[in-house]
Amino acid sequence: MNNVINVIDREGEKHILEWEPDQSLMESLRDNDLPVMASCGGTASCATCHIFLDRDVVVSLGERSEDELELLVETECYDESSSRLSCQVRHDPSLNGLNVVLAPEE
């Protein structure tokens, strides 16, 4: 079953949008024609598909892999309560109505 995201671009405008069950949320933002350059190809190797989320639902996903926080940190806009590489979070069904912001180029 398809999730409904809610997602805020760079210029503030809202999107909603499907994120299907084999994607990974960085692969739906990017298939959804967001502005999401995913250099690596999803293998947490760029922080091109940096966002921010809930902070509740960050603690919910779990730690973040070594390789995806130090490519964080090095951004100029992390933030440690909200930051994650979209290609780092997996569909699950508890992640409906999820709320997508994207980090601002660098």
Given for the second form:
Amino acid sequence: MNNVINVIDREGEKHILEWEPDQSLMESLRDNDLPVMASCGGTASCATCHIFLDRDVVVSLGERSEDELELLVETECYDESSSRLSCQVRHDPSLNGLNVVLAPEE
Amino acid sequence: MSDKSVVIVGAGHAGVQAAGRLRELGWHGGVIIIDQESHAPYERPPLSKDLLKPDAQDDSALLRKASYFQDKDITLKPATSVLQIDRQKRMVALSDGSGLPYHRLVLATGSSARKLTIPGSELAGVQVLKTKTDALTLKSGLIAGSKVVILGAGYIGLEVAAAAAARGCNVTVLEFQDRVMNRVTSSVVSHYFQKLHESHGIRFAFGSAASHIEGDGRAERVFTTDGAMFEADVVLVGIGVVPHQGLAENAGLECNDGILVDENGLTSDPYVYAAGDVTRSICPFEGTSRRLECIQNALSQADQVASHILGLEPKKPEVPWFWTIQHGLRLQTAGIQQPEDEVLLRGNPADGRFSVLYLRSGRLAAIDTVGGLADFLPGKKLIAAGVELDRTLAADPGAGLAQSARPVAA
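Output the structure of the form predicted in complex with its partner chain; the preceding block shows the form predicted alone.
What follows is the whole complex; the chain from before opens it.
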């Protein structure tokens, strides 16, 4: 089942996208023309797919990997309770209706 | 579809990014990608990393989901080569016998693995690692107990060495220089990685160049110029790449170890662009002309090309960066170090995580992070800013790297 997600881009514009089950969240954003560079192809190496999610969602997703956290903490607008690398967020039916905000480019 | 088509040659990172960005930025004409390979466009980094792991699937990640190209009205012509460019008529001749007119042409033909030319190079079992087909062939030869000889201790050679060792192979790496990754990092990082590989049973022969390979139809023995012999079931040649520029050269475009492009990715013909590994351009952070073999450059040049075709302002150039993972340990580099750079160690290698800073005239020119990423983004920003560092602060891992920037003198 595809999830539907609500994405706010860097200009504040809202997009409603489909998120397919075999995609990471980054892949859904990128393949739907949102400007996430994703220069590392989804290996938590570059922080160009930084997003903000609702706090309770971040809690439900569990711990971030050490690589992800080290990259995120050094981004200018890191927010402990809402920052994630979208390449590290796997599809899950419970994330249907997810709100995603693109972080500013570094 | 308008008759104005952008024809892109090559479906690697640069070609696919250029196509995608053209659509994102609002190009309404045709977008056609011609690709020699028959696989759907795929990510390259996993070919020497995840794809070779013992429990890996035979599928490496795709650059875009399968339906993407159709959804975006991007025509993908796989298993097709471009034979010739007719710059006067603005047409390309394809291997299927057809001709294709272009409004703008983008050459994203990448690079080819440098071939070994010594006697025995053509024997079965001697191979390079560049494409998905290469990776699958290599993987089928990495059987526990088999003898793997790797020529070249660069990123590819070492990533394969690690994967082969994890699969229980008997691995020897022959390297002409006196240390691993000689071209891309300092001796402190080289020695750290050499020890890591040795602790996984990998053997090195430095100052060692292969002279010939022998075997009965298949490679069995590799000989070196200093008279040594290494038994081999698989010989992996990882001695660098050469730009795939024949098409451009034959069309009379300016080339010099790479297709020459300006900051917009434009070649010497105003209707022809090039992006990615195949190009040579002036690096904005170095002022020197160079080829950059990295995804960052492929994506960023593809963006510049798409922006320029649409008459839009290009993005600011990004500091080049690179990464490799060997035995689960990550080496990530931003900027390009030079042998003359002052080397400053930040942290202790014995802890398994440290950074090496490369200073040029007191300014940060490049950084290697080993086993951790905390210094990567701050390092990349300091390089882009071109600021001087306070050496004492920079060498103290207890202080954030960003704090080591010296205030710019008025």
